[in-house]
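This document opens with one chain alone, in structure tokens, the form predicted alone.
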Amino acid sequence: MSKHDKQEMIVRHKLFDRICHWFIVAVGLVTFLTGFSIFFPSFQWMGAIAGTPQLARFIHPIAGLMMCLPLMLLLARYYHHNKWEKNDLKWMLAIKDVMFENEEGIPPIGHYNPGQKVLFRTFVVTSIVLTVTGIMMWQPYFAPYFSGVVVGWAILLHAICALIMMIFVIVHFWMATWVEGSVAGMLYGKVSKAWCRKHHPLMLDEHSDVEKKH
């Protein structure tokens, strides 16, 4: 690994990624914090972030749209970085040498790794989910467009999602510390080509493409 590799950084989240990125982070917090605070009344306190009850089920609905519409705007921004490569299944099937950091196992990815695709995908389905269904339960809106034994499975689907989108949400923020360099390219943008042939070396076939064609 050379100097200079280390000193040459290239772009891989653009800025208005970072910044959808970021947003969604944020009116996450308070959408499952007010949420919780609805669906599970020992976690009734979580709301207090909304000042009341009555608040909290006030903003929810509306912090859940500004949640799932961006997010599902950034997912199909990033729709052809997560397409399922040749190397992929043997990167899954290397998963301990990647849990160790054996290099010389590890096959070589590109710009995510399966993991992080499937925690795309996860997304997708919960975000799409979560929102028609959150729509089809909004009091006094839309629910009463539907019959009481829709609206309730639409809870139901809606909660069973919601618990599903927080443990990816872990997931994928333990996958982001767990890889150093990782928050700081969400952060700033760019990474080293060094960090990029440690972690996603096919990640530099892609860039060097992207530069020929320019």
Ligand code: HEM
The other form holds:
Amino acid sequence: MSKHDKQEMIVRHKLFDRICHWFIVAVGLVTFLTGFSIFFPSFQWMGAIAGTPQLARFIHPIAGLMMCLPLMLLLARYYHHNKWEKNDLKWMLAIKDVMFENEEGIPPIGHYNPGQKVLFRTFVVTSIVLTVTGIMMWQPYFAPYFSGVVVGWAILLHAICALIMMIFVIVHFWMATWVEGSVAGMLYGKVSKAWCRKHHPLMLDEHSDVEKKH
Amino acid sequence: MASQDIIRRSGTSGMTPAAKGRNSSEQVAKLFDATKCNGCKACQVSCSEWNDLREEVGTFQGSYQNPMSLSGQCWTLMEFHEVMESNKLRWQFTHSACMHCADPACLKACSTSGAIIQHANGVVDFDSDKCIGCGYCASACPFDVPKIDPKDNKAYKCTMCSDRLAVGLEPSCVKSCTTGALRFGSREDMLFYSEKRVAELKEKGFPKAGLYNPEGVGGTAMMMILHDITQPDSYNMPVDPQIPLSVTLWQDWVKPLGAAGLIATAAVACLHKITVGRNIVEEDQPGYQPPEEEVKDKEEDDQ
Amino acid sequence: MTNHWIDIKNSNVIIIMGGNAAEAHPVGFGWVTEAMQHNNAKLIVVDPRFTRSAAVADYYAPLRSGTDIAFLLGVIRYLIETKQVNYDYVKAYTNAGYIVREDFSFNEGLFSGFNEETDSYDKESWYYELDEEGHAKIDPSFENPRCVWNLMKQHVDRYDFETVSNITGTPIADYEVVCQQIGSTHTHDRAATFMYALGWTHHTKGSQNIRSMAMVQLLLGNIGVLGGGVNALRGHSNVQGATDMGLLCQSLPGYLKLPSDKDTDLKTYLKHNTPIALRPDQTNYWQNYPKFFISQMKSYWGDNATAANDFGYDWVPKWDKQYDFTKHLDMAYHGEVNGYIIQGVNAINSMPNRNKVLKALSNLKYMVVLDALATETATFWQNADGFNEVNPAEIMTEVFRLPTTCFAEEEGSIVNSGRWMQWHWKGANPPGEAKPDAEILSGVLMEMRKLYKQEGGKLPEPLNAISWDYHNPLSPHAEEVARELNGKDLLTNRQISSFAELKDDGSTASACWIYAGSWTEEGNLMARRDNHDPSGKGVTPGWAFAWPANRRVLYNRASCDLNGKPWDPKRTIVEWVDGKWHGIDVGDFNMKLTPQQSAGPFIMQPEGVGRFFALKLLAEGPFPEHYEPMESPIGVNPLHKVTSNPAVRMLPGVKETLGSHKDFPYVATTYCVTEHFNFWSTHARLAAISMPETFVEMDEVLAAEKGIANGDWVTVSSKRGSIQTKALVTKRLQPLKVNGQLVHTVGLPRHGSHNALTRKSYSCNVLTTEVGDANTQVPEFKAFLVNITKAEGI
Ligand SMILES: Nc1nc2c(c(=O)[nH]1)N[C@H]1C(S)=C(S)[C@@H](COP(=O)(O)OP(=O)(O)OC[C@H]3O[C@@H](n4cnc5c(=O)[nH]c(N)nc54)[C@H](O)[C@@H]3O)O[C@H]1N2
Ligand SMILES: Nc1nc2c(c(=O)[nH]1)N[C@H]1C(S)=C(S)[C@@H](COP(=O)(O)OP(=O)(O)OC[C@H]3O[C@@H](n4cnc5c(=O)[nH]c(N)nc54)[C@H](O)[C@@H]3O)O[C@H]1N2
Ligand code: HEM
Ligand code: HEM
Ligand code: SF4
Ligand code: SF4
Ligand code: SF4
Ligand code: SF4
Ligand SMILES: [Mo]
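With the form predicted alone in hand, show me what the form predicted in complex with ligand HEM looks like.
First the chain shown before, then all remaining chains and molecules of the complex.
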């Protein structure tokens, strides 16, 4: 048997981060659905996961907070992976090759590709804005402390950010399920070296650097 | 029967219109004549009496006004303002309550189907059973009227006593007004009366008297006769109330565009999935046999 | 009121002075806005504070509390000077031409007859010159220097604009506008009405405040006409009824007099109280006094009243001195009273000088409280930290609380300010053990009779003689009482239809002669609800019953000239056409007489005319004169050496409780706000919500001087006590320039309670003085001195 039968696995997501991520996914589902049910009256049924529209309304901000806080935690932990690097621009210019899997045209990148980094940054910004505006518009606890005009703009911003986040989550979901092996990585923590070589070649260097240090 | 005179519902698009079957319903209006009011608060108290509202007993806040603002338990409030005008004091009393806008910002802002409705007679009413207490109406209203009651987390405001109107009675506040400062009738009659009254006031030494019936919200079913129409702010009324820009942007632009964005993204994703297909690391597939040179390279690497 | 609420809509100028109708009578105030809108009336408000009435007024003039007489005498001077006088009226219907006794005089603030030693007046000289027949002498040309007109002119001559402004603090410009507006109603086709209440009565010269206004109205010819009159806005619900029924300590129902010690028998008593006409052929309606009184006796004692026993006259209590509440509380304070029955009054809150009242109540052996609520009075013995500092262990007064119903829980009539007796029906059953007052008192009477029978006792006769002829003697029905008040012919047993039917021979009974006609053989006229107003002038004869005789406008004969032709055809009440009287109202005269015979419209006066010169009726003199309040912020009377009212009754020890402007520099006045009714409404949740706490109002200058911000806690103190409350700093109060100094007024609403649904508050009566009007003894609640300092919260 060749060595390739025994896949060599390396850690990509630590347990804590995985728990965070899937917690976010679970709570996020509630947040999105309830938020969506408020957003589009015709989709009030989406809030039915909470039972009644009133409950959906009640749960949404709580779920939103429960989602955004660990998300920000996760973002803090992954911050160092998401710095802009010199190859990233080239990768971005080759986005067409990325999407159509023309592997030869894709410049090698590290732990995360620039697409993920854009996503990451969007999550950073939207989650902060959603949290701040969400709190400002939260009746009956916080909203009364702000003027109607301010709350009005907060609602608008909240809606815009929620949309952006949702669009990016769709993209994120699409990419995660497209690039097979990454969901497993997020589930079990490890990815194969081959997977790395294919998607994040430079990450292997980082990995060996780390190992050497040990 | 009640629902047949609903001409507008919140959270309802033009594609599922509210009933328009009846067109006999006459537009009504409540008229507050600020030049006659003596600030007795009978209206305020009778509103609570009729509607069974009991605000908490508060504390003295530096004026005769109490409570300090509208709330779920206070649907109309007499406001007290000391206004100095060319060295003369005007102690201004404002009967503050829902203005029943023809083009209500609250209704526009409310995303919950049927939580806010507008009746054919012009009355804007809340259906508390449906309300989810998001407070969008409260922030959108240019008159700062609807309030969320923390007790049940629902929005409340003056209903124009629609229960009384339904049986041919005038609103409770109007009924108990001591000076005739509050009147009620068909919108047409109230406009006719106002015109006369304003002319009268002009003759009596109030050249700037006028009717407050702001255009920006399409006119209101609660109108006010003011001594000085050029200064609505001295009555604590907005000079040019409008549906806030944030509400328009959000309801008319962000929502449809956002919906389109979501659908488009999902569509592209599906299309991509169908066309480009799976992105697999072949090496990791079970039964994968690497080409020779690759194996060699790899072994070298490992060394 | 000589007129009535709706009649205000007929006024051309409405002066709210000495009252605050928008706040204290907000519903009646609707007729003011009605007049303003539909009769083009001008509204003037004269008040130390810019009130809610002032907020809707055309003109507002501030004045220093307690200076209305100066203000109004200045108006009189202005009217005479500018000839804005209704001369026709004054000549025909007033005593302007009457000649006053030679020995009457006014000098340096005192009228003739003042005895410096006893501090009291001998009023002998305050009278007309009489001719041989006992009739007053008249000079119709007003030339006689001793006629009322000239004496009055001379009296008011001192009150020029500068003097008035110097006393009242009213800026001259404002004053002039008020004078002009008032003056504009001297013509026949215009009328003014003054709406007043406590702002005039709560002074040591309250009665004279009102007299000054009445003099203005006579000068302008505004009495007896639509839209005019002298209109007291009555306070408590049914206080008018209570007054009609002999509320005052020296009254009997129907404004009859309670006999005094000097009235040793019926004959003497009747002689004292039955006037003789002072002019030939005058109606002199009080000449019927014996008929009213004897009918009342027949009603009280029934068959027990006979000619032989002077109709039970001996059983009627006689007074030796005036037992008004101030005097009585003073007696309790000095331990001279055993017990009180306190019925429908929250004495410890509403009476002046709370600390003294507390002591007085603590001295009692027992106290029975008939009230619907647990008032501060009923719980005076309970400690309430800060608000009622007492040690219950030291108070020996035994308190019994008997819960009563309130008006909505019983049937009966309420008389409003316009003298309308309006029947009302029961709206709800009383809660718990509450009983109507009549039932409680009947129970007490029956029990006393029983005990007297069993155990005997002093003076059983009156107790046994009372006629208590009710279906259920333990619970007289309102209808039975109402019929009794109206009265009946004892021979035929028919309800009388008018007091004209009353006799002095014991053949008629009527408990309150002015109510005769309210419940006749036709039934209960008070229950009528026909609001037809055929003339459009607000005269609705089919609505309820207005005493006397369903008359809506008193003295209405004065609305026509001597020949019965209305002064103003647009304001016709009665008129003489084709040899007969016609009218929209019941004439206030014998309508069978010709105009010439009935030309004395003021039929209750023995001379038939309105009086500029009040004869001996008032304690401090026949003309009003400005005196400072007992506690004066300037300490002197700018006019003369008599600072305050010389006729005031000063009980021993009270002088020491008065403060000086040196220690207490600010004028305090107390009043009501719309949101509360006296003290009881603090138990009503909606009222408590709309005004949860009391406060003290002050001007911005004073606040700045004292470093007080809006909403700060302050201590307000007088010589008699101090309270803590929150400051309301407002533009509605302004310092006034008086006698060369700035006078600040502070205002205290009178609704402070500590046992209700509002925030616990002090009663302003911790601060007030019991010294009162020289005639009525109503305390000077409206002008006393205080000091103010910033304080810590409570
Ligand atoms: N809402 C309400 N209505 C009430 C009552 C209540 O408690 N609340 N009480 C009822 C009763 S019992 C009564 S007797 C009546 C009282 O009715 P009002 O007499 O109208 O009431 P007050 O508020 O006592 O006083 C009226 C005004 O007199 C002013 N004033 C004080 N001093 C002077 C002065 O020297 N000259 C002049 N010109 N004005 C002065 C005060 O500033 C005040 O605004 O109201 C009755 N109606
Ligand atoms: N400083 C200051 N003091 C004032 C005044 C002021 O202006 N300034 N105003 C004065 C004036 S004008 C007045 S009228 C007084 C008012 O003083 P109060 O008469 O003492 O005041 P209320 O609170 O009206 O008290 C009436 C009581 O009668 C009770 N009651 C109601 N209905 C019934 C009934 O059917 N039967 C019986 N037995 N009881 C009943 C109520 O519960 C209430 O406790 O205050 C006076 N005190
Ligand atoms: C800290 C996090 C969040 C808080 C406190 C919060 C709070 C709120 C509040 C108060 C509302 C108004 C309705 C309501 O009270 O339920 C709201 C609406 C909404 N939220 Fe959130 N939210 C948060 C996060 C999110 C997230 C993460 C999303 C989705 C990406 C989201 C999407 C929405 C949407 C779509 C609406 C409806 C907005 C509209 O109708 O315009 N929210 N949110
Ligand atoms: C709905 C199902 C979701 C799936 C299947 C999924 C899957 C994944 C996978 C496979 C990864 C690892 C990517 C990699 O290793 O390169 C990942 C990373 C991540 N996911 Fe998700 N995810 C989901 C939803 C979400 C949501 C709702 C959020 C938050 C809004 C989120 C935030 C993140 C973040 C922040 C990372 C780290 C990526 C980075 O640092 O660039 N995920 N997700
Ligand atoms: S005033 Fe405010 S609450 Fe009333 S209808 Fe207009 S927008 Fe709605
Ligand atoms: S609070 Fe209620 S009424 Fe107001 S916008 Fe939200 S759902 Fe509509
Ligand atoms: S119309 Fe009815 S609900 Fe509205 S303020 Fe008046 S009493 Fe209150
Ligand atoms: S009841 Fe009439 S007069 Fe009184 S405060 Fe209300 S609007 Fe003004
Ligand atoms: Mo009173």
